[in-house]
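There is one chain below, alone, in structure tokens, taken in the form predicted on its own.
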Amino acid sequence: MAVIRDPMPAFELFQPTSVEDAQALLRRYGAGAWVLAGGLDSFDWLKDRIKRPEAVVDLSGIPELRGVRARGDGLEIGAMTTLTEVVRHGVVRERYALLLDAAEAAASPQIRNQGTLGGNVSQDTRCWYYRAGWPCYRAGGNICYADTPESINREHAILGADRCVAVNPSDTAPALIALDAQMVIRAANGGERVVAAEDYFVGPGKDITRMTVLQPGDLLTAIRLPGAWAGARFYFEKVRDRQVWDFALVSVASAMVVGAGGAIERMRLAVNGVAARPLRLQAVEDLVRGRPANEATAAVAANLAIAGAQPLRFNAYKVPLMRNLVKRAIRGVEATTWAS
């Protein structure tokens, strides 16, 4: 493994005060530019000297990228809004408690004070082979070191592997997918596009070198929450080794609308920690529609959720874990945080 070094490589630091200025810097430096949000993922890369950018563009001084504001019947959250601000916002707490639970599950209070919502969904994978500088597929090499007979792969993928078995580390990503959130992206040419949260993340079959649809020069500027799922029955659970700081082994997020007779009218369900991208379980959503939110429905749906799982040497535990979390989300067991 690579040796961790505290001194960071030299780079020019820029602190623009507008999105336009930030993008001008990204165009100027091209592949040599590095976008800094809360900095928690970035500082790991820089201190380990694996990434050596020519210029770092700090977005913290851009006011339009911060804050929670009403938009139609929903909310718009600036990408640079901290996780703590998301957790403490009254409307998020009242109408979108699923996002509150997911944001509050991220790391520690100190990290949430610095980490941003945009940074949380855009961070890179935490596979230790990749992060330590091993020349794997994701880093441009021709092997996945986590998928060999000698590998330590307890935290890696059981679904959707394509050469790379690293998983997505974001806590808020499955909640945003369950809420049918929209990601607002400012392109390098100044144009804007809006992408569904479930399409914001990419797997290795599409592009093995990145985790999101962001292209060089792009900036995630905001996340929009529609009113359609506000106040639904929410469920979030994150299983991790330690109660504070750790990334999820498996997490689940769901939004469900149940009719007067107890039948599920509609549902959105997503899991993370099991694949290179957070997965929306649309087949499970279709299966439970019109059925009662009870143990029998949950059992059938949970078995469908794990169909096709292919565990590695050390992560077979993720299969029953994912099955049980999906079951709990559907039958409505009160969420509790517990260690594996």
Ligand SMILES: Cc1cc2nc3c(=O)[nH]c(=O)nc-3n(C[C@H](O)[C@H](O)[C@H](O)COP(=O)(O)OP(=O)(O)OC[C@H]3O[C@@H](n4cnc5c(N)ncnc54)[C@H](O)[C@@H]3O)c2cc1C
The other form holds:
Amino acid sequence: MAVIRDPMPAFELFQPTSVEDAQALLRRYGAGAWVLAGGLDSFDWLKDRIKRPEAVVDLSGIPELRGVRARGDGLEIGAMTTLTEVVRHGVVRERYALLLDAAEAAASPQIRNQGTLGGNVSQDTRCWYYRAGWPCYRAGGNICYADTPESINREHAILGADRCVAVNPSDTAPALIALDAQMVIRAANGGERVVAAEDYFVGPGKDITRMTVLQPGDLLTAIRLPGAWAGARFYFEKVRDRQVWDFALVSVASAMVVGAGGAIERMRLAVNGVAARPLRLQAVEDLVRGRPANEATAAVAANLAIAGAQPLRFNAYKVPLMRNLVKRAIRGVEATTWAS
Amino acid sequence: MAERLIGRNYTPPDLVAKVTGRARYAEDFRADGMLFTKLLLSPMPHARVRRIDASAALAMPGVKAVLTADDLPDLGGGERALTNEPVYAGEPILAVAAVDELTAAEAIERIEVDLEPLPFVTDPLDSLRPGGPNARLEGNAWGAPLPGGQGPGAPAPLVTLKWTPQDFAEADMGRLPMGKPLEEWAYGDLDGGFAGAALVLDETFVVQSTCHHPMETRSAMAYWQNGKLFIHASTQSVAQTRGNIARWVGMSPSDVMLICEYTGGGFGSKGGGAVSSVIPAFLSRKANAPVMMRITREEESYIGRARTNMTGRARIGFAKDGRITALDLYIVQDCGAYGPLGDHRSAGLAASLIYQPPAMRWRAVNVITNTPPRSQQRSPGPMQANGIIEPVITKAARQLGVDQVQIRRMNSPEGKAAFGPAAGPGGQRAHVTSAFIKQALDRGAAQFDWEARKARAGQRQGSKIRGVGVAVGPHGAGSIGFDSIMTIRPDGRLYVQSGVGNLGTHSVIDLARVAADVLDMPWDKVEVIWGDTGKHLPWTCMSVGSQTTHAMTRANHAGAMDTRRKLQEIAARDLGGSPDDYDIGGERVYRRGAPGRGLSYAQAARRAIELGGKYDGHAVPEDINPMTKESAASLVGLGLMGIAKDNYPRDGVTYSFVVGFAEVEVDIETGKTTLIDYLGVGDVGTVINPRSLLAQIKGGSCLGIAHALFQKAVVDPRYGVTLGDRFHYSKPLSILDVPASMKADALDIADPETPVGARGVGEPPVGAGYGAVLNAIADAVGEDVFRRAPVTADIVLTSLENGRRMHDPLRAHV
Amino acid sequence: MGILTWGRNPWDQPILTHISWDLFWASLFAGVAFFVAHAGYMVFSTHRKRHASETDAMEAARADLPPRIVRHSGVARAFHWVMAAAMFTLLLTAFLPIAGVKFAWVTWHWTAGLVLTGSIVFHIVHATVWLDFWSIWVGPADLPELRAEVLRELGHEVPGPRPGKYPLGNRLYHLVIVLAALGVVASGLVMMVRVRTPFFTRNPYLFSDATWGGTYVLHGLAGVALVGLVIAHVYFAVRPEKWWITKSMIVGWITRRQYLEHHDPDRWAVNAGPEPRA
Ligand SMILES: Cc1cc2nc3c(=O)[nH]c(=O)nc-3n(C[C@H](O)[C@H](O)[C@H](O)COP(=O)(O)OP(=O)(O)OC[C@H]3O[C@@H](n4cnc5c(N)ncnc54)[C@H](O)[C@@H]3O)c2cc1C
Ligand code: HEM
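Output the form predicted in complex with the named molecule next; the form predicted on its own has already been displayed.
The next block holds the full complex; its first chain is the one shown before.
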């Protein structure tokens, strides 16, 4: 049985127009079904002939999954809203610019036109050993090819590794955690549950073959942004090799409310690219509360942030990188005055 | 008189088709009953095929044929389209033709290939270690070229070379081991040069490999008609690919009809076509139907060629004023699984040329590894030399307190500068046709505002530091001796046959501008015929090595002069006097002083057909290539034929130069470099097509910039498999990685050794971009922060964090 | 039901990755089925009991013995319970995730594995030096006892030999569990190289794919075997007629009557001695 990548094997394609129909299909096909959103992650797997679903359920024809609407004092974004639509939305721009910055940093304009917010947070890791179809833990095997004395693992995890050292690639994920977003999940039986963004993602310790809490049959239908963090002082930064069309090496997203006296009243802060799940740094959030948003606070907080980091052969840089990005999220970046 | 075309912008005739999508590339063609093929690739970096069982595949409905290496002729041990001894992971072992790709892929999954793993190696130094593995059963390195061997791909013997443990004594300290070399040359008094130096630096640098990844992969479609092979392929050279395909298939070139009107880039990876393109040809014969082979991006990253990576060590002596006194260069080249390639030799020569050391030694080993095959990649060799040597020059300038532009200026070649070893027949050294680098540096420094930028370099604002860098990128830029055919036909138009590949550089068309100028022909009366060997094309250089503009402007100048002479002769014959009494202009040939007495070009064309003989192609010069003769024979009697070989003299070897200036901003909290500004100034002879030329300088620089910043190829050492097998993993440059206002300029000083004055430009900007950006980063963060490329954030940040260089010093493909 | 799970390595060669987790369910099922069957049998069968009068007679004959007879020293009991805790931790950490209860189990697992390893090493040393090492082993000499026990189980009255310190069933069980435990311990210790621990650099490439495959399969087979064995063990431990044994593992002694009733004083000789501490 020789291996060949491309073209996409045949499958039944379903294009339901309601969530109920979609779920009926997911129930019918069980583990043989694949949920298709924008396809930027899905098609990789399908075209590589690594994942071979019997049926593909394309969500793009379900109107209720699409669009941004007001909800209470916040927003509800349909899971199938494209990243471009998120970026262009007036209220997102005005009140949740953190999500805008994060969504705009993802991939490339073409990919953002097609990729959805729901897909972006649900996407699989980009570990190149795993993506090559090698039989690693995440693929159901008994080895991590990325953490051996010979592995090339510049992009891999420094925190929270448990056998698998892959990282979560999503740019919007840390922003949603920082905004305290809520993920609305419809289970196969039709029941709805709402999960905080930080709990949406799972690490390999908990489930080495999944990136999120989604179980077969589950659909992410919407993402809710509460009003609590709207218009806060935001910071998003993604460090990558190229300015576009590149995944984050490390990214940071934070929302901060600063009191009249200049002290940090409250803050939410998350980093991605360092672990298999985007990490909310609660200890840092607690530490900075009540302190001024300055270099001194940033330095202490940043050192706390990287506590316990365990670099691999080629990714030691992620430790200072994460530290510095956390610092910047707290104290900002000094602008330069060079003319050109 | 028509306005001179040379030096003016124009809209090339293929442009609209390209931007509207009407242009048809190899995979856009269809033929009746066409089958599709998919490839079975070796999962192992080195193995022997013990057994193939394709019976289950062949039993599937829709599966028409299976092709294995046993169906292919032997190519004297050279690389074939399919193999029974894969020497790199991803090498094609067999191909299946089926009614569609899905069926072909499913068929492949049912084929059992029993592979016996063989020893393999992915890092050249590992292969040189005592007891290290050999990449090929026959050896681990290419020896010196066989006697009479010339040029970058000269045939060489396969040898086994192992160094001693003592050779590796300093490897852990990051110094390239320098065991017994397989090739070397030297000139001048090396010891004296070092002895007299005020400063001697000795540094090792790792230049990465990068996959070519042109936008169009090497797809091909083929069918047979009455014994002739019709093949749609993607190549950089239409004229010279035909012969290669004939050789790979084992047939006569005249029976090969190669169609390639548009090539989606090549960058050296499709110089003479791609050996894989004959797979559909063989399958088509076997299945008796046209066969299309669409190469995927992943496949392209295996079979699509890559740059030779080099680990180089340069020991350089400097006088107090910055002048180089001696240069000792050692290169370990990784040639991939096939070859041989001569980038390491080009690198040595380029170093000798652009740094003009009075004494120099060059030593090299050309190692074979089980990594995807290499071929020349835009500036093969000189770019790598820039990478190895520029950091040393930068460091020396800093230590000696000499300006970076000045140190390069004082060491740069001028005029007919000599370079390389004393290898001429009389023991003389080679020299270039011309070099005006000092002018280019001066012009660039002024335009770039070097002094002002230099003043702020090294300054820090917030977490950002600026740095400036300059480098001279050289490359051989012109061959000679090719042919041209053109006809003025009774419709009064000039038809120029162009055998150049249409790979995006416009040289395929530019050459006709030269002919039009010589004949004073308005551009709208000129027709360029290209892209199909069925269209009777002349013997043409390959569009590699930046040679086309030089070679083919010369050939077409010669052809146009022949046309002109024939016009004069016909006029003299009909209207009296001697040919020299006649002049041309306004699409007429007329008697000097009596413009009324003459013939229109259309009349002259009719007369040529009547006269026959040499005038309409019945008689052709003796010295032209057989291919040109064959093409001329098919164009006989269509009009007045100008046909000639480029016999213009040339004193020297043609080289072009681009000087790159870069300013970068490095964020020391993230390690990330941003290119702020860039200027490339070309010393490339007469400018033929300004817009295209400047685009070449910018585009070529972009490749070098990407090499400096992030582009790379990654191989897992344990399994010997390419990891960067996705387009985005190999990290080609994106438009947002270069400044919006990247600038380019050219001196436009004619080269004295060619009638048109033009030299090539494609390659020299690559080393300029690479070197300039590397130097600028070194300027910003310190010249000891990195000794390998690409200089990504991780390298800079960890080095700054630890106060010393931290990256893996010698390992390749990380 | 599969037995082994295969994968293909990056060179497209077949490799063993684990046993099939179906085997876990099978072992679980077998364990439960055994106790259900045995319990049912015990309820309905005419299980032969030694007549109380017989035992009375024996007790009278051996009044020299103390009323409480030491069966397990404190150290031995500590070992047993530590090992049991480790075993339960190992089983739960290994199989709950497979059964669908997800949590970060690996560190707990190998930590418990080390505890188990430590206690086993201790036990071997202790048993060799201080205990009657051979009392627990099974050999050809046990054949008559085997026959007698089987017949007794079937309700026959047979004279035959009675057990020494450890009843034959115990000893057979011990043998199987020794094999399984050594299997998980040996393979588990090696598998620690595959994961990140504080003790050495993780090196999943230490052995060939085939060796690793064998190791994982051994670990899996021995592991699932332990599922059934442990279920059986626990089942017997809580059975009313065996409760005196379980109790002895807690308190350390049995009564003279129990001693005489269930053991062959020739094979497990107890000297008259001081009263053991309770
Ligand atoms: C070259 C490249 C570069 C990229 N760079 C970046 C980057 O820099 N940053 C970044 O954040 N992303 C990046 N991406 C990812 C991209 O932006 C998409 O967001 C992402 O691939 C998934 O979005 P999608 O809508 O295409 O989802 P799909 O690919 O269709 O789905 C992704 C996964 O989520 C599941 N899924 C999707 N929607 C739902 C739902 N509503 N309910 C349940 N399950 C669901 C699917 O089953 C699938 O497993 C890149 C992708 C590519 C191809
Ligand atoms: C009752 C005893 C044990 C049982 C039932 C058991 C069971 C298991 C199972 C089912 C797995 C998953 C294996 C796989 O993925 O193929 C596992 C993994 C593992 N076990 Fe055990 N085990 C036991 C004892 C031990 C011991 C004693 C050690 C070490 C000293 C140990 C160390 C490990 C390690 C390190 C792994 C993880 C390997 C990996 O995921 O790659 N185990 N065990």
